[in-house]
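The chain below stands alone and is given as structure tokens, in the form predicted on its own.
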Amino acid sequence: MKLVIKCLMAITVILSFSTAAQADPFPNADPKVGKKRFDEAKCNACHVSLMGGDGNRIFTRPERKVKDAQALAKMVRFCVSQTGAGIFPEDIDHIAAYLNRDFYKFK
């Protein structure tokens, strides 16, 4: 009996650790907040001009630069130091979140 609570104990451990892994990379940021700075920093009318055409396609094509969630942020803050867009540096998270909910998926 001890044997199988230990195992069980064990198991939970194993569990706890592999539910942290895939844990959300941006926990204290709101997806649909980040679309609507998204938005209204009109980032998709720069990923147009540099795509010709789907401004959405930098996110999915296979030769993206961003390859995990710490990449991404990273990227965001760059767009935006580099356009001016005028995105408070609490929003880069929330921005971070919706780009990775809508295309980047990272756990």
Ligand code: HEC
The other form holds:
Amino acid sequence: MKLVIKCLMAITVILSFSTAAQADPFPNADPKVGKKRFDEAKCNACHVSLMGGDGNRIFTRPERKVKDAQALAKMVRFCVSQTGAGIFPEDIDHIAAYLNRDFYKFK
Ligand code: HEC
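With the form predicted on its own already on screen, would you show the form predicted in complex with the ligand?
Everything in the complex follows now, all chains and molecules, and the chain you saw is the first one.
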């Protein structure tokens, strides 16, 4: 019986650690660098014509495609390949972190 309680405690500790780790989905990325890369690569050039005005609206519109941090990183990677701009793999995380900080706010 005691062992069961110990196990439950261990599980609780592990679970609380994993939620803490999820608090920031891009812990090694810098949103400031991301914003810079986003502007340099003219990411919103396409989004502006898609949305007819404010390109950032693509990230906040009700029918937006991206539903979690993983999908966000994937979508940024896809759009980076569309731009063909000189964006390095590590910039993808920076850009995702910037979009998450300002628009998506995934935990
Ligand atoms: C060649 C045009 C084009 C360029 C350039 C472009 N995008 Fe996109 N972007 C799109 C299209 C098309 C969609 C999808 C719109 C849809 O499915 O409704 C999209 C959607 C997105 C979404 C998802 C929005 C949602 O619905 O939640 C993200 C995030 C995104 N782009 C990031 C970027 C980033 C970062 C860059 C710059 C590296 C970039 N895009 C450059 C065309 C582009």
